[in-house]
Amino acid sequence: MTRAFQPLIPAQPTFTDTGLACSDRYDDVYHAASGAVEQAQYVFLQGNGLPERWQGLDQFTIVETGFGLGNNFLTTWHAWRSDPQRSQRLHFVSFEAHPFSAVHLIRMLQDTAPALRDLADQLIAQWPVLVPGIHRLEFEQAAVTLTLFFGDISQATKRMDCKANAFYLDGFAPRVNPEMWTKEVFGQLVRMAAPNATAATWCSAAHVRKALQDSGFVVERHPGFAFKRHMIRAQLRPHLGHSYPAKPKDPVLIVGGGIAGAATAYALAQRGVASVVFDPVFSKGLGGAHQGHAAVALTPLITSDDAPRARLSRAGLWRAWQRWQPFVGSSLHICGTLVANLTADEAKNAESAVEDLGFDTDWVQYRDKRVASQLAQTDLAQGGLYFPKGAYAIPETLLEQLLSHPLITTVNQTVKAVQDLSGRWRLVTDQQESYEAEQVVIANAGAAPSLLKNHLSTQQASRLFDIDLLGGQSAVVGHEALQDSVRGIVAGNGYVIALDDHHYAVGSTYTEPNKGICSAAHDEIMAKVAELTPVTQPVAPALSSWFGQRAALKDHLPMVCQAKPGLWVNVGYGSYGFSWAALAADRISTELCAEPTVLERDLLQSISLR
C-alpha cells in the first residue's frame, strides 16, 4: 500500500445568496435547502433503518464518505442520545478532504438546530488540528466516538479499517465531485462492511447505482426528499461482510509494568475490560518502573515526507492529550516545545518542512532566532520549530494513576514463561504461579524476545529479534545552574523541561544499559544543555539524577500488533515512549473491542513484525 504526502486543504467558508452553506471549490451547498436535519433524518437514518437497527446492540458502527459540516454526525448523536433501546456504544466515522477550521466551523454551525446546539459545541470543543489522518474524539464518556479520517477519500478509504453496519453516502454532487463515487471507494467500503450492513444515499445517477451494484450491493431506487424525486438505499449481499470479533470475556493479561503496558491495561479499561499486569518492579508501587525520573517530554517529530514515524509521533501526542486528559495538571503539563536548530542548514530546512507540509498553525510553527528566543526565553544559535501544544509528563506519578484503575489488578511477580494452549495462553511466573486467558500483551521492552522465541522464529519477526537494549541518564538542576530562565520545553541533542521557577529536567544520555547513574554522564548532559542555553560554570551538580533503560528498534518505529492470535506484542518505543503509549494502547484495545481503527493500514504494517 503506497502513500504519498498530499497537504490538507482547508475548506473556507461560503455561502448562497439564500444563506445556504456552500464550496466555493466545488461550488455546490452542504446540504438541501428543505434542511440539514430533515435530510438527515429521512435519507441517511430511515434510509439505513435507524434506529431501529442499532436498538439492543453492543454497539453499531456508521461510516460517512464526507462529514461537511458534521450535520448528519449531530443529527444521529441526537437520535441515538434520545432512544431508550439505543446500542451501548455508537462510533461514526467519517471522512472528510477539506475540513474547516474550528474557528470556521464555529461559523458554519452558529445557526444549528436548538436541539442540537449542545452537541454542536461539544463536537466545537473537541475539534482537532488540521493535519493529514484519522483523528479520534469521544463524547457521552466514550459511548460515542467520531473518527474523523482528513484526506483524500480515494486513498483514506484504503487505509481505514473498521466493521460498519451502515454507509452515509454523502458529499457534492458527481458532476463536480467524481471521485467520492466510482467503484473503487465503494469497493474499499465494502472490505469494511459488517455482514447485512446498509447503505443510502440522496443521489440516484444511474452510474452511481452500478458502482454500488458491481461492488456488492443489492441497490433499489426509493422516493427522494424534499424536491429530489428519487434516492438509493442498498443491501450488502449475503455472502459478504466481516462479523465484529468477541471482546474479550476474561481479563487481559499483560507482562510489563512500564508505560507501554499501564497505557494498554488502562486503554482497556476505559472499554470496561479488565486487566491483570505483571511486573517485579511494583515492589517499589504502582510507580515504580519510573520511580525517581523527574520528567519527560512527549517529543513532536516532523519530517519533510512525513515518514511513518513522524505520522506516529503527532498521533500519539493527539490521543495523549485525549485519553489522559483527567490527569491534565498533575502528571500531564501542556507548555509547548521549541525544538531549537542549532545550524542555519537546519534552520533553512526546518522552515522549507513547515511550508511544504502545510500543516496547522496549531500542531507546528517555524520561528527565526528573535521569535524562537522569545518563546524560550533564552537567546538561541537559530531559529526553531514550536509546537504550541507540547508537553511533558511526570512519569512516577502518571503510571501510578494509569494503574490505579479499578479493573486493573497488579502482581509484583516476574513472568518466566508464555505457554501456547491452543485458544488460550498461559503465563508461569518465578513464584511458579499459572494465569490463562485469551488474550495475553506482551510489553516488557527488551526482555520481550526471550517470551517469544519458542513462538516466533526469526523470520517471522525480524524485527523484534534485532531489539536494542539502551541506557539513559537524565537530572534535575536548580534555577542556578543556568543563566537563563527558560520557558516550556526546549530540544535539540539535549533538552532542558522547565518543572517550575526553580527547578529543570536536562537530559539525556545513550549509554551501555546498565551502566547506572555517574558524574561523567551529568557533565555531557549539561554540555548539551550548553548548545541550547548558557549554563553557570563550573556545572552546576544535579540535585537527583535517573538511570533508566530504552528498547528500540533498528527502524526506530515501535511494534505493536497481534503475533499469533491472542498474543500481542508492544515494545520497542525507544525515546518515544510516552509520546507513542496511548496511540499504542489503543492500536491493540480498539481491535480487541471491535472498534474503528486510530491508525492508517499503512501505518500498521510498519509496526509489525517484519
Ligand SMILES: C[S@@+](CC[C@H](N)C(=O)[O-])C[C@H]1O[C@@H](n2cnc3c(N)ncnc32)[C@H](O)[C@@H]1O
Given for the second form:
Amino acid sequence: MTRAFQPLIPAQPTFTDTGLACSDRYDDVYHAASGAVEQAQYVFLQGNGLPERWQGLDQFTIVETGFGLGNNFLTTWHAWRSDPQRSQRLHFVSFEAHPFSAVHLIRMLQDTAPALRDLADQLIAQWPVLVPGIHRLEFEQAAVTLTLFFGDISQATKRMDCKANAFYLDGFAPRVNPEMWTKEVFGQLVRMAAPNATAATWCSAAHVRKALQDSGFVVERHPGFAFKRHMIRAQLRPHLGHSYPAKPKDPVLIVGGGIAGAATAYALAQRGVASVVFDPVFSKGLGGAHQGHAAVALTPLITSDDAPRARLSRAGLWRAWQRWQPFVGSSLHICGTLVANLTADEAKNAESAVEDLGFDTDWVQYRDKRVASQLAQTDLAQGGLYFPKGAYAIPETLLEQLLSHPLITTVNQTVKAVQDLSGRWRLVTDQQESYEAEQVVIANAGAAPSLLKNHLSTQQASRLFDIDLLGGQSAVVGHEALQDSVRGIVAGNGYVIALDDHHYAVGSTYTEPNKGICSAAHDEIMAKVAELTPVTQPVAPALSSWFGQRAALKDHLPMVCQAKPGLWVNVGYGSYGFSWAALAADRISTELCAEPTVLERDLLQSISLR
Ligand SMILES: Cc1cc2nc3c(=O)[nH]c(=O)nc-3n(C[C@H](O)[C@H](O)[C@H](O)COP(=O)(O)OP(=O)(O)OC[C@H]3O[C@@H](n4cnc5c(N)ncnc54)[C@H](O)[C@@H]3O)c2cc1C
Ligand SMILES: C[S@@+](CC[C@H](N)C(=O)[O-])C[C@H]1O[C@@H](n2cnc3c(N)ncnc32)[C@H](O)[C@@H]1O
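What would the structure be for the form predicted in complex with the ligand, given that what you showed me was the form predicted on its own?
What follows is the entire complex, opening with the chain shown before.
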C-alpha cells in the first residue's frame, strides 16, 4: 500500500440536543443554529456578491471547502435557478474528507427547507459511492455540475483543477479543524482562481485572515451572520488568476470513429460543441468499428496500492454509467461483474486488498466461494471480487447511439495528413478534401503515430510511437455450450457475459494484429471459459465470431492529452476501451469547455504525452 492512499472514513449522523447536525469527530456543528439556508445566503452568496456576479455569464464556478450536508450547494443551486439572469452554467466544486453515505445523507437532509426538497432529492438520487477521488454529478441537463472531491483537503486541493470565480470557505472551526484553513490550502485555491475571484467565510479568526492575505487575497471584515460579530470577505489581488479559455467556435475535427472518437464527439455534443468525425469504417454504418461484436465488458479493476490503472478504471466505469445513462437498457447493461478463478493466494490477497482500501461495498465486495458461486450461478473454485455496478455494452449499438447526436457529422473518409497552420489545424483526406479547425482530436488507435510523426519528436512521444497492436477474437455461444446457466459477467483470464437466457458473449484471444477469425482461436477462448465454468464437450461452435485489434502503450495506460495547442491525442486503450472512453472524452471536453476537471491532476499526468 502506498503512503499516498488514504481510505475514506465516512461521517456518522449525529445531532446536538437541540437537533443541530454535528460532528463527533470535530465536536462542532455543520451550520449556524440560526439556519443553514440563511447562513448560506448571507455568508456565502452575498459574501461573494451573488447572485449579481454570475448574471449574464456563460458559466460561473464556485469552489467550497467542506461539502458536509450540501446545504451551501443546494442553496446556491436554488438561488441560481430562481434567477432569470443566471449564468448559462453553474459549476460547484466541493472537497470533503468525510462524506455521508447516501442512507445517512437522506437522514441528514430529511428536514431540509421545503424550497430545497426537490433539489435535495435529486442530489441524493445521484449521490456517489464512497470511494476516494473526483465524482462528477450533473443536474438541469448538465447546466449545473457538482464536482465532489472525496479526500483530505491538503492532498485533494493539489489534485484538483478549475477556474474558480468564488470560494466558500466552510470547514469546521479552525480551533478543531485547522487543516481546512491553512496557507497551503488557500495557496492551492489561488492556483485555481479566475481573475477577480472572491472568497467568503463565516470565520473571522486573525490567523485565517493572515493566511488568506499571504496567499493572494485582499481581506476585509464584515458584520457576521446571526450572533457572529464578523465574517470575512476577500478579493483576489488584481494581478492573480487565470482566465477561462474560449469554448471552440468551429466544429472539433476527430480522426477515428471507434469508441474513443465517438465518445469524445458525444461528450462535446452534450456541451453544445459540434464535431466532425472521420473514419472509412462508416461505410459499414455508424457502428462499423464494432460491426458484429456482440458485447464488451466494462471491466473494473482494483490493485492493493490503488494504482493509476485502478483509479482510472473506477472513475471510467462511473463516468460511463453516468454519461451514457440514456443508453442504459439498450446498449449498456448493468449486471454485476464477478472477478473469479483466482488461486487461493490471489483470493486471499484480493480479500485483504478490499479490506485495506476500505472501499464502499456498492463498488466492490470480496465474496467467498459459496456466495461467489451463487452470484455467478456456477461452482467456482475460490471466492472472488464482486462489482455490483459491473456492466457490459453492445458496442455497435452504443457507437450508433453516440454518433447519432445532431451536433455530430460523420465523414466516411480516411485522414491522410494533419497539417499545422499555426493556431489552426488542417486535415486532408483520401478524397483530397480539406477540413480546418482550431481543435483536432487524434483517436485512431494504432494508426495515430503515422499522423503525428511530423508534429511530435521521438523524445516527446517515444511511448506513443512505440504503440503495440494486438489482434483478438471473441464469440457468441448458445446456452448448450456451458453446463451451468451463468449470470452477469464472470471474468478471469477469459470472460463470460450472459446476454440473455440463451446466449453468452465469450472471449478472448491475444494474437498478431491481422490474424482474422479462426477455429483454433475459438477453442482457445472456450479453454479460458472452462477455467471459469464447466464447458460442454465437444466444444460447441461459435454462433458468431468477431476479430478486432487493440492498440496498447507499454505502460498499459491510455494517452489522453493535448500534445500541442489544439492537437489532442486519445489513444492506447488496450483491452479497456469501454471502461476508459467516457472518462477520456470528458477529460478532453471539460478542458475545451473550461469546466472543472473530472480527473485528478496526478492521473492527468499519468495519461499525458510520453
Ligand atoms: C477480441 C476483443 C475483445 C475485446 N473486449 C473488450 C472488452 O470486453 N471491454 C473493453 O473495454 N475493451 C475490449 N476490447 C478492446 C476494445 O475493443 C478497444 O480498447 C477499443 O475498441 C479501442 O477503441 P479506439 O476507438 O481507441 O480504437 P478503434 O476501435 O480501433 O478505432 C479506431 C478507428 O480509427 C479509424 N482510423 C484509423 N486510421 C484512420 C485515419 N487515418 N482516418 C480516419 N480513421 C482512421 C479506424 O478505422 C478505427 O475505426 C476488446 C478488443 C478485442 C480485440
Ligand atoms: C462546516 S462543515 C461543511 C458544511 C457544508 N458546507 C454544508 O453546506 O453543509 C465542514 C466540513 O468539512 C469537512 N472536513 C473537515 N476536515 C476536512 C479535511 N481535512 N478535508 C476535507 N474536508 C474536511 C467535514 O467533514 C465537514 O463536512
